[in-house]
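Form predicted on its own, single chain, as structure tokens, below.
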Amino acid sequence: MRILVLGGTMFLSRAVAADAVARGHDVTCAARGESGTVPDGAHFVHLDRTAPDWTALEGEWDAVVDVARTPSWVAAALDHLAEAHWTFVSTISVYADHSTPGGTPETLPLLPPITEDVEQDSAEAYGSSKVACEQDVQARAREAFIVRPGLIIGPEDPSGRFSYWPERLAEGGEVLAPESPDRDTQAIDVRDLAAWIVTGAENRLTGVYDATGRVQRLGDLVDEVSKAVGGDATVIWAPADFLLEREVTYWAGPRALPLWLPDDARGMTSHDVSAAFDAGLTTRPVGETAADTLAWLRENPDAPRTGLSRAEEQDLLDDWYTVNG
């Protein structure tokens, strides 16, 4: 197949291109080339989507994979490439309801679309822009495969969200964790998601799917990661009020406990993804992802990090023992 990846130089789009090349497809990555290099075996075409020149991409394509978030970029690409099988990588941020567990594309309401290009400085603006992109693809592409991932993890992750846990648990000692081991969590290895996207293109899969791993207990994830990275951690689960009183933040960023979500966002990590698995998605154990992520972090000491610093964590543990004796 002739596969065009709009992107292909970092994380998911690069993993898609690499998987497609490994299967023997003729792969072209169209990007500015500023975020990294394309995988070995893929062709690179310079494309600046703020002022695109599509002449180098003329001709017939069997499949297009697009990860864009800007409605005008997607619209312009569709003007030239709508006859191909089109995979649009969206996000679970398109949903207006993040509190209901077990949600699916059929049961959860969407945010209203924002069709103009806006500053995506909030989750709502990002999600609404992706809704507009999805709807344009569904309206105009000959075959539309809409993929809504949750948390994507693994080597080369530019967010550092999951990466915090394999690195911290490998160090061992007392490790602070948020709230309860019974909290739900969900994630998918970037390589598994990429493989399913390529399979979807090969099989000309259509429809809308939430695409992430199956729901698991946060405590089980922490235990599996700890075993995979060889740590001897003792996990201290601190309740939300203790953490919030000390200005620990959710999900990612400075002074955060990654993967922790507030109660009104619990549905984000408890989607029913059985439809994607029925359509061929397969996932590896999170321990394998953790070990590979840790190896990548050690090979790339300047890779993005997020979450509590070790000094911040120790201060919180000291407070914990002061409060609890």
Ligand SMILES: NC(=O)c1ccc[n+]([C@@H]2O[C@H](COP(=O)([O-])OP(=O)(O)OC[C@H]3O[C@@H](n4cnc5c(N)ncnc54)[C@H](OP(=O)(O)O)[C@@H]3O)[C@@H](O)[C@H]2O)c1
Given for the second form:
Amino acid sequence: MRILVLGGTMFLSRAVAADAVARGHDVTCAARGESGTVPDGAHFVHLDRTAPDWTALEGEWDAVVDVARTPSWVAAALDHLAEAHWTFVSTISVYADHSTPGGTPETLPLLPPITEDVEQDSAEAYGSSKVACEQDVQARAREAFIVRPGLIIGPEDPSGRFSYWPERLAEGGEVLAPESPDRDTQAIDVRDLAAWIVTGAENRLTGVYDATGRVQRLGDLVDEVSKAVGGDATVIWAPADFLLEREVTYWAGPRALPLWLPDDARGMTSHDVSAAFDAGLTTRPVGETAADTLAWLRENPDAPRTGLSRAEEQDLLDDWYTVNG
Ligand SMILES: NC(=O)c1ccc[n+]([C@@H]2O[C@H](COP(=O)([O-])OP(=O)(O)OC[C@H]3O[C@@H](n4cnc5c(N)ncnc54)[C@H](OP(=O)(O)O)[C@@H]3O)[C@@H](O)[C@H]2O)c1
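Switching conditions: you have the form predicted on its own, so give me the form predicted in complex with the named molecule.
Shown next: the complete complex, the earlier chain at its head.
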């Protein structure tokens, strides 16, 4: 197949291109080339979507994969490429309800679309822009495959969220963890998601899917990651009020315990993804993702990281013992 990846120079879109090349497809990646390089074996075409020149991309494509979040970028791509099988990589941030567990595209309400291009410094603006992009793809592409990932993890992750855990657990010792091992978590290895996107293009899959891994207890994820990275961690689960009083934050960023979510976001990590699995998605154990992520972090010491510093964590553990004796 002739596959055009709009992107292809980083993380997911790069993994899609790499997977498609490995399967013998003829792969072109169109981007500025600022985020990185395309995988070996893929062709690179310069495209700046803020002022796109589509001349070099005219022609017949069997499949297009787009990861954009800006409605005018997607609209312009559709003007030129709507005849191909279209995978639009969206997000579970399109939903207006993040509190109901077990949601699916059929059961969860969407945010209202924002069709104009906006600065996306909020989750709502991001989600609403993606809704508008999805709707354009569904209206105009001959075959639309809408993929809504949850947290994407693995080597080359630019967010550093999951990466915190393999790196921290590999160091061992007493490791501070958020709230309870019984909380749900849910994530997908970037290579598994990429493989399913390529399979979807090969099979001309259409429809709307939440695309993340199966729900897992946070405690099981921590145990599995710890074993896979060879750490001898003793995990201290600190309750939410202890953490919040000390300004530890949810999910990502400075002073965060990555992957921790508030109660009213429980739905984000408990989607029912059986439809994606029924349609061919397969996922590897999180321990494998952890080991590969750690290897990548060690080869790339400047890779993005997020979350508590070791000094902050130690202060919190000291406090924990002061409070709990
Ligand atoms: N990470 C997560 O946990 C998560 C969760 C849910 C959904 N998602 C979705 O998953 C997808 C991730 O895609 P990704 O990893 O490939 O990262 P991305 O940041 O969405 O896209 C990056 C690609 O876009 C290209 N790009 C950026 N600006 C451009 C411009 N002006 N003109 C042309 N190309 C441009 C970049 O290439 P150059 O910079 O080289 O031009 C790069 O190849 C996104 O759709 C995201 O919304 C992610």
